[in-house]
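In the form predicted alone, a lone chain appears below as structure tokens.
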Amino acid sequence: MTKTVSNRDSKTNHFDIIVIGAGLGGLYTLHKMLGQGYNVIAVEQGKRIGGTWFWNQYPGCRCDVESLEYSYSFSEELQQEWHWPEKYSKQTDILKYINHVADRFSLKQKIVLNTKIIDARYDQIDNIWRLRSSKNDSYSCDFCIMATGNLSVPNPPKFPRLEEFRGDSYHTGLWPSKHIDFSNKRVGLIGTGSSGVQASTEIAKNAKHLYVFQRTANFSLPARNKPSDPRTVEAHKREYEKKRQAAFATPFGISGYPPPTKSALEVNDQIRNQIFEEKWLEGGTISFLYSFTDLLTNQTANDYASEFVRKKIRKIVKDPKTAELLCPHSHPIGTKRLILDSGYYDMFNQDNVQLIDIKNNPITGFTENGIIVKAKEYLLDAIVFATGFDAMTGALHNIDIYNHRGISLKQKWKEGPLTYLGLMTADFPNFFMITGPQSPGVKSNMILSIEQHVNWVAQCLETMRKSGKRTINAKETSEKSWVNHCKEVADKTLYPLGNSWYQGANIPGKKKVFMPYIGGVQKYKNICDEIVRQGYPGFHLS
């Protein structure tokens, strides 16, 4: 590994490390590797940095992890100087933060923007990765690090005669940077996951009429968002380091929530409902899931929690028929992404909002002027598609990645992702993933998991550099064991019953495999740390 451009291929730009992606994962990887003296760049397909928080500019877009937790911990000065206006930050504030970080640590000059990597091939003779962009630019590197994100490839809608609609249409994951004014417009919104819930509550404030087309009802909890309290912030910042360490000792990588000590079956109805009520009033997903020890492992315990939320929906929504349609029955609460909202169920009491059931009466087509459901045409000026993402593997499959045997990552993963720790995949040397499938990533505070992954990779590369090693590869036996372990852990919970994007269930033809590691951040980090202490068993270094 060198600190200067290699002469092994004069027609390419050679680097020690190339990071693909310049979102939160890519930025920290870039910063960390530059700090260790590597010649490194990040390549980003967007015209601006930010990843998820650049592309998802839809109205109402907001993080569901508290701001003081959903932030970098690598710089004490950064932690102390940055001010978050709200408890749960909106997209614009997070994007400002990302740009501040990039400017403060002089990262932008090391980022190639508006450039999509479309091909990556491992050259075993020169022991390098050769990359090609959509602009036909060529790069090469000793180590390729994928920071492509877990929710970065939008899932486009697939409806009959969609092209016939002549009004405006938008996808929440590809929202234009300019302001979109829905005032006095008839808007149809398709999709009721997190993006759909967040967008609809904002659009309903100004739209002439909003039709929410719902196929699957999802559980949503009140965020109880509010402006940041100066005393709370000051107290948190005084103990930032302690709180960051405490977060690693939790399943979700988020501090401040006392873990539950009792099963939901150990208490009577009155006490159980009192605890649920306290959590409901507190707001937040982690708080609610921490009501009892077994909400995600015991069906009866989960039924109590699910029915509590359904009763809340019935109480909030005035029209009984609409309320019942909004009550989820298809999955245990928490097994799909649990949504945070600011007035979602109240929204359906507005005269300008109507819920359309497309589970029992699917969309049959589009016209120039709207959507057809059960022979009825809903006239629309604009349609918002909140149809989600090809999660966790989509971005990796969007690049033609080949190893030295000519085998593509798509081929290897055709029956589902195969990784060791979510960090590497066997037979793809010197190829790392940040919060890859079969790591806690999407089931944790993403920034905490990003930092843990990047720090692990950086330590690994330093070990290799000091010992004169040039190649690292995950062993197939270790990979197989880890994949089996991930499945065994998931099968002990209710998560596989969720039929969610955690399993790729939202993508037609995608193999249904539960992809995140849900043993918890604490257990996962301990496993990773122990591997380092033992000298990287499960990996072959040469």
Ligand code: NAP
Given for the second form:
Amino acid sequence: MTKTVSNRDSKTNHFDIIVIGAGLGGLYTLHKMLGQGYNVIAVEQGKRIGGTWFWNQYPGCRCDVESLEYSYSFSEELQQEWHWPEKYSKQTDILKYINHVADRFSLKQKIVLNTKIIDARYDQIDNIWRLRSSKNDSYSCDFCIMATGNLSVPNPPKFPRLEEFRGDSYHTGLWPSKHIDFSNKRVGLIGTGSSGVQASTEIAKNAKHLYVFQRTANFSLPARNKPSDPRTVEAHKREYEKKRQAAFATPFGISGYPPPTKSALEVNDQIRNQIFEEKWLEGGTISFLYSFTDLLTNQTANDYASEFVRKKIRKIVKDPKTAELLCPHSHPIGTKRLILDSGYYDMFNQDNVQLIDIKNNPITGFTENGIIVKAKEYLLDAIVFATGFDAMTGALHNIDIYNHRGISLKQKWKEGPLTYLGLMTADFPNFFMITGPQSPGVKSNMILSIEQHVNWVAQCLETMRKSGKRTINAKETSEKSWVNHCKEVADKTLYPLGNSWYQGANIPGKKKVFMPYIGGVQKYKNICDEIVRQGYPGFHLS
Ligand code: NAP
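Take the protein just shown as the form predicted alone and give its structure as the form predicted together with this ligand.
Next comes the full complex, this chain leading.
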């Protein structure tokens, strides 16, 4: 840094805290920090708030965590008064809830919409972060908090001659707010992760023809979604506080699932299949993964579970060739994000739906009218890209983030993310991440993890304020040991075999490193709390 005089000029909008992003993470950060008396704003690139739930307005979009769990816990009144119509909420209901929260807690006046931060630099002389938007607006703040999301940068695939297609095209992660009518249209959908499975099942209901272009078959389980049962809701709300506490005592941050006690190898075939069957009928991903203690740590145990689901697929899908193509063999079940569906496999029994294998016969090009596979042209009116996201690090790398030594975050993380607890990265002082890489975020109930992170940061800032400290920085040594710990934990499981977005495997050229912390929410929270109790060892406070 060459500047020697203070540069807090009046033209810059200076705040105590700037939060980047106004999704679920950004909104709670804003609320919490306002409550602590900070001068704070959130800056959001979208034209509306909501983050993930604003951008992903594709048909069929729904959460795979139960509504009563996937909601804020910070206000008893809010959680008591809000009514969720269904067990698993659809996107429109979640977006409604998000807007209700923002209105109820007067957050909208503190949000700058339509403003994309493209540059963030730490100024060591003034001990502030200087931010610049794509409109060339300047802001500065004492603390910069990234609530930019883990699945917020869509991955538009590169296909030969893609630009030639003259029909409509959409990416599930950038879906327009207006209703898109697919009735009587020939639709091609590329991608069979959670978004593709949800979107196709809905689009198939009225499209003239739907071609699902599948590269890798994935495991999907029945959601068994249903309207909220008033008695269950009432009982849950009576004990809400207890349920929220109980969620913190689980690995995924979701209460209500009795943990397994037996290995899948301890029981005979009949009992094992009976247990899988009960879980299949119950629906949900955690219930299934909780069939036995070792589905994610023991290959044989996992093989039993994988084969159970493959048998279900073969039973549901009438055409044996299609059924076999839908059977996943590329990864152990659960090591890629498990999908929850509402009739996905059954959809392939519809006359208007066809599965196209693009693993053995890749797409060779696009024409004005469709997609070419194996010299055959599939004529299409519209194409839906459900091709995923540059997960976990994508949104952070979309901003040029520089520290006082002129080192960019991209440079620092070129071999994969380096963080302490997924909360901070060494040598980037006063820069926090909400559910950053190497935290449980994406492997947990996201809202619970958001609240835990924001509360931790808020408490940290309060401690600093009381003790007159102005700067916090993660120590490189603690970062190193945390990164190693995350890897050690992952290496004891089958997750590294998954070739998933958890490890950046879906983005060509991205360094393959397993990014989430999978030691579980309860262990992680204990570690974070212990650090506070011990006075923040692992961080420099000055
Ligand atoms: P995803 O899981 O990464 O799936 C992307 C799909 O696109 C994969 O099938 C992938 O095939 C395919 N694909 C990507 N590039 C391709 C190419 N060039 N050619 C052919 N196929 C290509 O993405 P997602 O479905 O959007 O889901 C991402 C995550 O968002 C989920 O795992 C979940 O955590 C979250 N999500 C949650 C919900 C929910 O709560 N229910 C809903 C939607 C999303 P390969 O596997 O061969 O790469």
